[in-house]
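Just the one chain here, the form predicted on its own, laid out as structure tokens.
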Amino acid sequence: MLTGRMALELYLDLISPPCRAVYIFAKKNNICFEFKPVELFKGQQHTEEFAKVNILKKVPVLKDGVFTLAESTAILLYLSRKYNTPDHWYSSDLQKRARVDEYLSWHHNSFRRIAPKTLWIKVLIPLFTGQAAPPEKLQEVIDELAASLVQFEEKFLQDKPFIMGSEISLADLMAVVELMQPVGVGCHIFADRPKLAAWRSRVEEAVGKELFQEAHEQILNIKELSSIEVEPKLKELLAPTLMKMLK
């Protein structure tokens, strides 16, 4: 990737689904950027240094010269407009664009809200608190996610190859990276869902399997996280919130 005094910078941790979406989109569209790693499980998002980049202490973040932008959807739209990426990502047609917007609005209160909980329950709660989450907690999340998957298939995917029809869009990209989170922790959400599984395969093909695997390498090897040393200050910060999830 190109670097330079005024290079586009992306602050990312590929354990995060929104970061993976931004990373895949930039790489797929040959957008040159400097990768600025922010290791979430080392608490680097809470440092004073990173707070100067994003006071929200979240990734992804884009820096384009003196311009800084947070939030994955905003970043994806900015990149698509600045670099005039192929129209299928975010159509110039008003109604097609509105359909992508519709999915992205739904996404944040469904897949984005639910799917990451599988990682917290199966990996991060034990890692940060030393306690295993009750199996029923995971089942609650899986049941809630299953209901959203039905809505996704019936409302957004229907009988189309992709959400917008015959080609991949930002909606497909945001959806698939989020659904890979439970896959990474051993939740077989694509099993017994042939339409959903076929859609995932098409998205992988459209992105490029090598790039898709590269972006998901961390989440697909998530067991390695169980042996990492978590910063004590980060444990102190997050443990109370995680303990509430056990109740």
Contents of the next structure:
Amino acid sequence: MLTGRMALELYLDLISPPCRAVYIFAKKNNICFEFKPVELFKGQQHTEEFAKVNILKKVPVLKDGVFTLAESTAILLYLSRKYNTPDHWYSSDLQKRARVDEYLSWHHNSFRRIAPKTLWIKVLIPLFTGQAAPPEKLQEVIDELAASLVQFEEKFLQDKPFIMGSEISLADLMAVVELMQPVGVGCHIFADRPKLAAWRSRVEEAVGKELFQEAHEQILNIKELSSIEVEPKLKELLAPTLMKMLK
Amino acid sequence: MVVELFLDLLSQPCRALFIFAKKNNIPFEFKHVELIKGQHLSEEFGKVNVLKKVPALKDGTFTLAESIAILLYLRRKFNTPDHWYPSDLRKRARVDEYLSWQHTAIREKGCRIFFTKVLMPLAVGQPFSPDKLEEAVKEMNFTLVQFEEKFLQDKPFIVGSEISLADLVAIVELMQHDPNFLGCKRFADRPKLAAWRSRGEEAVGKELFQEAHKQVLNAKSLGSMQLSSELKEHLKQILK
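Next, give the form predicted in complex with its partner chain, keeping in mind that what was shown is the form predicted on its own.
All chains and molecules follow, beginning with the one already shown.
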């Protein structure tokens, strides 16, 4: 135990896919950190206290002494450099690294944008409004996600074991945690996609099954959420996003 | 064999790449992919980038999409000056942080404004919806406040005293909405942003900056663009 030195803090909620990526990466690489829970469903990301940590009011956030950092990609890269993690995570080879960067960039407007909608539609909207979302809305999201999955298989995965090639990298990690979101709410996207399912198994194995399951325990048991009491203030804050989703 | 960059300077990320390559004297072949003619949708271009988007890079047999990935690739391959992507751990993290955030912030909001005000009307042959534009501008304004509060603050540039990839990527996005054309008064109302933009322009070099932005700042020609019918159909699909 290093005395006189502030531990690395990671502000996380494992319901959030990018938080899971950071959590898994840190644990897998034996990076010591203090888990600072920020419960999204309790609206803790909107507190004044948390705003001091991240003015953008989002998780994950890293705090290393006085240095705070938002954005999961930035956090993962920072950790990989600071803790000198194995090369395959972010290859030093110019072209292989470029492939990871390419995926990490594309990810934002594809899986990251679309996959969370499944949680909104299947869990959050009913939770906040007391009513199920219109079924067409879910179909719309599933179709959008399907189109992204096709692009992913065609452009990024192809016939390789992992995005970069023969080993897991940050790209696979970011992708897989996002795709577990629909799985958690009952959209079985891997069921009729054998290539993707095989890739997911490989990622799970490369990460370690126990760690993978641990990180995903909450999202895989999300139905338990349906019985929680949502704070009225949180409902108010989330109402605009809700309305947008339903339009 | 020289690096090929597939670009259309109407596109913000293409401009970032163009400026970066030129500024750093990186030899490249400019392969023009005319977006309004729908050339990015062609099968031929699909062989360069199956995602059918610009920019794209071709270095021998190696092809690469996504402007951020291409910028980082060029930076490493051609060993550009440190300030673009500082080797200092924390400064570099700040650049990564911005480059990640901007996708769904300035880039997304900016594109929405451009689609709503320029592309949608050209695609459907109808004037833009003032309500939709107002909504898009509102979101952009909120994003700009976040940008100033979190990323720029009171520093000359995002990472500190020198321009980096973060500033470059940010500035080209905001130039799509230059007050000269879109009338959104992005810089006029915001002296801090305006000052930062001037600094960025100067750091890049005014001549290069103007050259890269010549097309998008030509309001008259933008408003009278003739979109190919294929592109119109494609846009109608995305904008639905």
